[in-house]
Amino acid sequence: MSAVIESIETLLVDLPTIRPHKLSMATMACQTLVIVRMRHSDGIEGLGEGTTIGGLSYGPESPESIKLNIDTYLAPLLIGEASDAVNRLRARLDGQARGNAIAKSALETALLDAQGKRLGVSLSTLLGGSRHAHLPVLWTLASGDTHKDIDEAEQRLDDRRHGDFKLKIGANTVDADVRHVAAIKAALGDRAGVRVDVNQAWDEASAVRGIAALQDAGVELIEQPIPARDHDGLVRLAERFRVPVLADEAVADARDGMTLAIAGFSGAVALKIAKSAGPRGALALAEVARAAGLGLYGGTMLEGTIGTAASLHAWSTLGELRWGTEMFGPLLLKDDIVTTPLRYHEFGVDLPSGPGLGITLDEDKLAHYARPA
């Protein structure tokens, strides 16, 4: 007889950052992980994690949601299944619950690790086999300060650790953004690349005027500008600058990419696993932007370093990110909860090895950063 899943753990487990993140919607001095620990009748343990960005006002999914829903709805339709069955648990999983995508991710990441485990092989050669061990990861630069911004990536230059930067705009005036990201964009040169993220905040009509500034100042890529829903507004701010677009929040899955490519949107896409419900997903969506002719860019809900492998499995099997990555999440953390972190170096960092998403967990670390039941 295969294994069945035995039973679904889920442990809110919050880090504190480095440093202030500030996007345009929120502030973060903590990151709050919903970790998955799924055991299986063969003795297996498979690992997920389910990460948002700054409780709800991100999106409709917060840790505490996902948490709650995965233990009342979601564990309930898994337990007792057999533990290989991962594309009709994954069905099942569609067809009785609506949403929730995040933490449908973390219980995907966490069958594939088990089976991963289960056969000896990793989690990028579950999903067909890894094309790169090294994959280029840039850095957000998200203190709000100017000089604070310049020192940080200068530092990361110096240590070979990013060679690109990721501005977080949106909450100042759009002349107090453009200040801001040509000062630094003018300090780094062409030493790095600098690139935005407005994280839905502008209207189509100050994306226009803040765009055309930022280009002519010098920045490679604009991110998600205007808000998800507005397709059409974001298929002409596309095709009316030399500088590409970013569709982030605008798609989270297949579908959706289709419906963009569909509408004439000429730029890229960022992928991501929590938004499309789990690596396979994303994938499928990476898919179809690439028959579209939209480049890749493997996105972050600033992962832990679970979370943060399961995306890198899935990035490695792909031939092209136009766009590089961001897996850069455990990095904004203070502090760890696996054995062996990540290895960053050579402005990337490599692919975790061994079976499954080759991740411990160390035991001590997570009884000191998880919340009381």
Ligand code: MUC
Second form
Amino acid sequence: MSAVIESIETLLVDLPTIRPHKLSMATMACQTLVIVRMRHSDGIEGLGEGTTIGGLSYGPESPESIKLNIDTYLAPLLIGEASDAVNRLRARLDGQARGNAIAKSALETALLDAQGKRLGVSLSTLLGGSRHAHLPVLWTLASGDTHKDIDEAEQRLDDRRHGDFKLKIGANTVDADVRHVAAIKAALGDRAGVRVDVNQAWDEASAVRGIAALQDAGVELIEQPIPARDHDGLVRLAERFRVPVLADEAVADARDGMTLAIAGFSGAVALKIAKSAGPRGALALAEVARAAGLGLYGGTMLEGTIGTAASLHAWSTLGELRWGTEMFGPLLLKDDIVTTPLRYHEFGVDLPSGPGLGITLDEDKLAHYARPA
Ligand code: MUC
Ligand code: MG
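Target state, the form predicted together with the ligand; input state, the form predicted on its own:
What follows is the entire complex, opening with the chain shown before.
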């Protein structure tokens, strides 16, 4: 008889960041991870993580809503069901609950982690096998101060930790942002790639002005310059400029990828397990994007180690990630809740090995940082 899902526990875990992380819509001093512990009748525990950015400022799910919706609506759809029926259970969640992609991603991750542990194989093996054991990882400069950002970049280059940088802009005027980015690019020169993420902050006219100047300054990629829903605008910007445009908030799942591709988008796509309701959905988007000739990028919702490991397992199965990854979430946090942190070196990170995610919780740290119930 196959094992069944016995219980699903969700924990809100508040971890301070190493410095304020300034995005166009929020400045983070702390990241809240929603950790899922899914226990099965064969004694196996599957781990998952559902994490967003800045409470409700990034999208319609907050850490608190993720926890509440799992506890109240989603977990009851899974309890007592066969542990190994991952595809059927994911369809059940989609059939009976709309939206809630981040909550579903956390549950799918926990199902896959448990199934990998049960079979003694890694999550990437469950997904068809990894093609990379080491993935490139950039770093985001977002201290809000140009000189601090340059120092931070120099340090990361010296340590051979990160070789490319993404700058968070959009909170200031276009001119101030362009000056900030151009100063950083001028300081780093050809030693590092510099990209920007505007997180939807510009209208199209500002984007035309901003991108023209950033292109001249040597920026290599422009992420989500205008609001997520403006697909036509994104297509126009991608057509207009030589520097590629990266769709992030505009593209959550395979269907969004198809819509953008049909509209004529010619840029690149940020994959995130949180946007696509789990690793499987993110890989489905990757297939659509690849078929449409769009470049791929392994994106983060600034998850801790569990969500980052789940994403790495998924990205490791892809042939080419034209724009690498930004799976640095754990490095932005002052502490971790796992026994063996991910290994970052040589401008990237190693794919964790071992069954499932290959990650073990540190119970003391978890108890220390978990929000009291
Ligand atoms: C985003 O929109 O890309 C990724 C890196 C970072 O600093 O913020 C995230 C969110
Ligand atoms: Mg982004």
